[in-house]
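This document opens with one chain alone, in structure tokens, the form predicted alone.
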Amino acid sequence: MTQSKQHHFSTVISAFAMAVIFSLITGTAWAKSEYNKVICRVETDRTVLPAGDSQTTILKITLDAPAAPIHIKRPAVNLSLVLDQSGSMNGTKIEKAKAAAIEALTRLGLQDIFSVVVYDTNVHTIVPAQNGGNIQHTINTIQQIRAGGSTALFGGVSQGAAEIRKNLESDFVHRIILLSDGLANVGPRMPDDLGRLGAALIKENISVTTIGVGTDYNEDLMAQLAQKSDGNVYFVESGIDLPRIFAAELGDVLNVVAKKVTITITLPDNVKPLNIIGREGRIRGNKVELYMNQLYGNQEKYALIEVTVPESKPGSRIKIARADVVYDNPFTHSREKSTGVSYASFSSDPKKVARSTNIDVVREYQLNLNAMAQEKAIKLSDKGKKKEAVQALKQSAARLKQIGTLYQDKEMLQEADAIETRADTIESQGMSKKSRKILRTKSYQMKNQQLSQ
């Protein structure tokens, strides 16, 4: 080797050194940028598609979202937990919330801010917002509430939003947990009121997850709440198990890897959107936008959506849709950018065609289906049509249970089966309070892809 060659080696090994060292002390590394980021994926139901006339096929669009990085703080919080304390939280139920909340307060560090209120007839900030200093005080304040009065639900949603807006420009994990094990019944009180406010929440990226508890609260109320905020929906029929739930939700809370995700889908001139499964979202001409509050680290979120594709000949291949996905990444305080494109192929042979199923994509599809039949049924029996709601399920039941047996597919199989001993319930007890409950907040949890409590 030349002098001027060695030189330049050695050059290069010492940048090279300088660089692992610098990595090592700033906590960073090449492939953090990487590690840390969002991964987009498109899939259609099946890869090879019949030959033939304009047909129907699913679009899946899969976020992956990376675990949270070990070298860097998580994101900060700005949490707002709103108690009901309406007389039919005496007992029990009182003291597990206070119990939950206590527990919710000692996990968070001085970085994040925390603001309790209660609401019966009246609502109440017994802890405005505040970082966790005095801690000892605001366990103090917690272990004071009592129970009595009626519910004030909307109005202590509203509150809770003002105790968020304080820290609203700076760089925050917003969410407010809302409990209550009640009706509505001191201001705003229709599922309606409770969207519309769940929606101007989101446009300010503070999301809503809501907790009932009991058998008499209003799951519709709840359900549109979270829905518009992009919050998470809990059944809890006893207030045994808020510590549990309250722990479960602060565990997605503390692990935001990604904020306000927007999701479009491009799809080429003679592929066209028809709808989208179990989401909100927009459809204008050839594009599909959806929006996401946040995503937790080492979990799935995805869309579902209907689209035609034309009439192709064998062995042509086409591009069915590009997604380009768009967020803000809190660790590096950056917007970052992901994409994914997915193709199809045509063939005449109905075995290459069936051997190219997408099982993920048939079994979410289904199961998302089978999610609205849930809806379908519950809407039915509010109707007083027992019988068609009954049959509703069953469908959905025999439909999962036929795919799952094509498939061998367990998922589906469980689900039929559960599904059908809840429509056998039904029918012979009619739809209990605690029926309505459960398939309301199934199917939310199997749309959003909320991970079952």
Given for the second form:
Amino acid sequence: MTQSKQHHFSTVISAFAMAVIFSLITGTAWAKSEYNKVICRVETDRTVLPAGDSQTTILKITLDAPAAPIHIKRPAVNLSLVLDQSGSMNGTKIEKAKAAAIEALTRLGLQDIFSVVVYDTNVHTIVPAQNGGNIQHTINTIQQIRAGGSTALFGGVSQGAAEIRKNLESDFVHRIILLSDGLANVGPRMPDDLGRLGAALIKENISVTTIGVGTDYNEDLMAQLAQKSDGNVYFVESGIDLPRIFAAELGDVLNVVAKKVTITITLPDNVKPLNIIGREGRIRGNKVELYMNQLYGNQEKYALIEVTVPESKPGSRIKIARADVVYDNPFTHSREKSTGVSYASFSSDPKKVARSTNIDVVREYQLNLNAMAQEKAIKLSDKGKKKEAVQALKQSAARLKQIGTLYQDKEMLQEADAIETRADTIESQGMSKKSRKILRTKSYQMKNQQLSQ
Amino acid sequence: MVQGMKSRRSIIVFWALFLVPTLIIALIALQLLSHEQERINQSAINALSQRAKAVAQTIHITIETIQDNLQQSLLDIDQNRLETTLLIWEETNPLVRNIFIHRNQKLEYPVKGMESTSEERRFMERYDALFSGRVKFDFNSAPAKDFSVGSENKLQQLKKIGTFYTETAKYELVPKERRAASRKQLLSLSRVEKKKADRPSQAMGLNKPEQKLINRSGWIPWFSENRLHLLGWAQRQEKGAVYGIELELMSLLSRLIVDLPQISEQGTALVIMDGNGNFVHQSGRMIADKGAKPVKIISISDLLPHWRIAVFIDDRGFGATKGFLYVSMLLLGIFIVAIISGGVLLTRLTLSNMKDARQKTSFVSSVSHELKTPLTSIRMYAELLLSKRVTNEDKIQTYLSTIVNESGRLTRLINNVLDFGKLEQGSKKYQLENIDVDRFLKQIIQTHSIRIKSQNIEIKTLIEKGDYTIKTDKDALEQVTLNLLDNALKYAGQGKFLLFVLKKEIDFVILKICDDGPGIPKKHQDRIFEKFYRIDNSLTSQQPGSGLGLSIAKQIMNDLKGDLVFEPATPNGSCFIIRIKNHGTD
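Okay, that was the form predicted alone. Show me the form predicted together with the partner chain next.
Then the entire complex follows, led off by the chain already shown.
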């Protein structure tokens, strides 16, 4: 490249850069006015449906959470760390958990509130709910945690909730982070029971995030508790990963941009809801209602609903669904609304139909089905049907592969490979505790679109 | 021997008299102590049981209040907005798990099929018997609670809670205000509907006079799949809808256990168990598993059928009260040890006194015997000479020399006894003078040669060349030497020779007297210098003696800053070594 050419080139670049900067400034100005809006989109797996008989189609209601604004104080957090200090935690696990807890607390600000509850056979609140001021004293208290005793998990969560409740009325993001490495052996221990506790806690807008360490805890219980309370689920094999997980979780908690999110999907009279995929919700007549306790910044959350569309003529176009999202904006402290609508047209041309495929919806649908296949596999292997479990996983992998190849979708192909490998491992070594935990955690994270993993 | 047996018997009697009462006292004390400990343990159990009862009462009153409040709230719902109101309850109230409306023998809500959630489907399955009409809603109720006079009723209940607080305040570790606050929070959840809804519904009742207001309500503890569920129902009008809620037991439990007092004592635990014996909540650090046996079981409340509180306590739990037992046992132990050691001391004193007495008796008889023998000879020969019947000059000479010899022996014996007394009192006086031990030894040998030779013993001397003049007490030295010589002749009479060795050391002259007799058995070697000690201490022993000779000799040598030691000779016989200290020649 010659000197003159280079010079000419650089002027072009600088001009271009100027344009970009200008557009960025105007762009941010535009973005600033709109920063706090959650965008709601409603899509179908194909925008053009085959004309003719009544048919089933997939609806995807997507919530695009905006990034948290930089210049406005983030919403205050009311955090309760509930740590397992039973005998099995002894060693690296408890040390790393302590380090991770301390690391997490140092990231909280003065406006935040935190408490630390430890449990073994009994439950102790070692740091009652307090502001993020006197950190040093708290750190010393946490350092003194020693492992020993049984696992009163239910009591621990209950005590954590009691600490949260001290500031329940105020406008906080309420969160319990539960860490456990063993089977709950004092207090209720059925996954269903903990699920009910989670269901009660979310009514108070308290979410419980569960972190399972090692391979001896009850992943079903931990997943149920988190699922019913809309928290995150993590599985770490050793204590070494704990600081990373705590950091990721805290990243989520400190990044909440919407709270108490209710989604109401209204279908026209001739469109019938069939099934909600992967999430818990309620079908009431022609309405589908869903609830999420919070949205994190830059997160995309969605719900998948199977609906039947009535018989139709080619060329016709109908409204399929309307979604209304109502949520608390923690920055403006106001209740906000967002709406999305979806239409579908009908055609007798199969090519046109095929071309209209929304790969995004198809992918998420398939991945959710895959998550459900994983849960089915767990159920089967629990009943001792290892063969059928492997079969279910392999079938799911094959379908993912087929559809992935059809649409040339990397994510689906990757997941297909991962599931196939796992199926092979289970086939040769049986359903190990670790495999079961991975399946349970991954399927939950998929269904819940968990950001940090 | 007879005397020994007697004394042993008296010791046994003494010990029996002494030990038996001691042991009896100890046993009685132990029994009393363990009784007392038992009593203390029982009171620990009782105290813990009291706490368990207090917990059970708290749970009962809380649940009762919640149920009453919810029942009241159910009845207060505006009947025109029944479903909406109940749905809002379900969505927002953590105590409400499910809701239902049952009208005309049919379930109006939840609806079967797609429109119900999986939870609602399970709920309908659970209560199928009830919803399908097989079981009546009021099958378990005593006359339904009448809430028309409810306000008074409630007041009473609140009062009850108040008194309960003051009763249990001493057991509470959780600050009272906090407890009260969190419980108020819980109870406020159960007061859902305000009274204001009452008016329009009453008005509605008036509009339709055929529908009588009955205000019935109740709670059903329901067992399904071996688990307890609580269903509250209400019916305002006869033939009107029966509606109600299912209580979220886990939420209730979660809030209840936070308020229960913590137990900090070691080795104790209060455990709330559900109908299946599962541990629902534990307070206290004792590791109580399902196999452990509780000391007491208290049923919680008829509102939670089959739920119990188990009281556990183990040895560590009693440990706090065991201090009493340990201290008393320690005191008792010290008492017994003191008594026994006193007894041992007394026994030892008695034994040594008895030994002394025995030795003295044997000493007196030995000495009398010793005195008698030479005296008899002297008297016999003197009487023979006095009768003048012996005319042979040689015989007279022999008799006279025997008399002299025997009186010499008598003198030595008496000297020994006298010296023994002096030595015991420490009043023996020594007169130091210069003597030549060589000459002194030769003189003694010469004086006693006839006595020695008459026993067919050869005299050997081994004297190193040198000057043996030293300063010491000549008479004392002579007494020591003669004692040893007498012993040698007495006990080694069958021997062939007597060896006298003389040599010099710095400040000392060593005089060694050795025989080739039978020697001294090893076990006696250590004790031959004790006073009164004799190898054969019986009067019938072959050789008479007082048991004083060696003891006196050793003490004299020690007084003179020298020493007397025994050394076995090879292959047989004994040597006595006299170390004579030179007190400085003039």
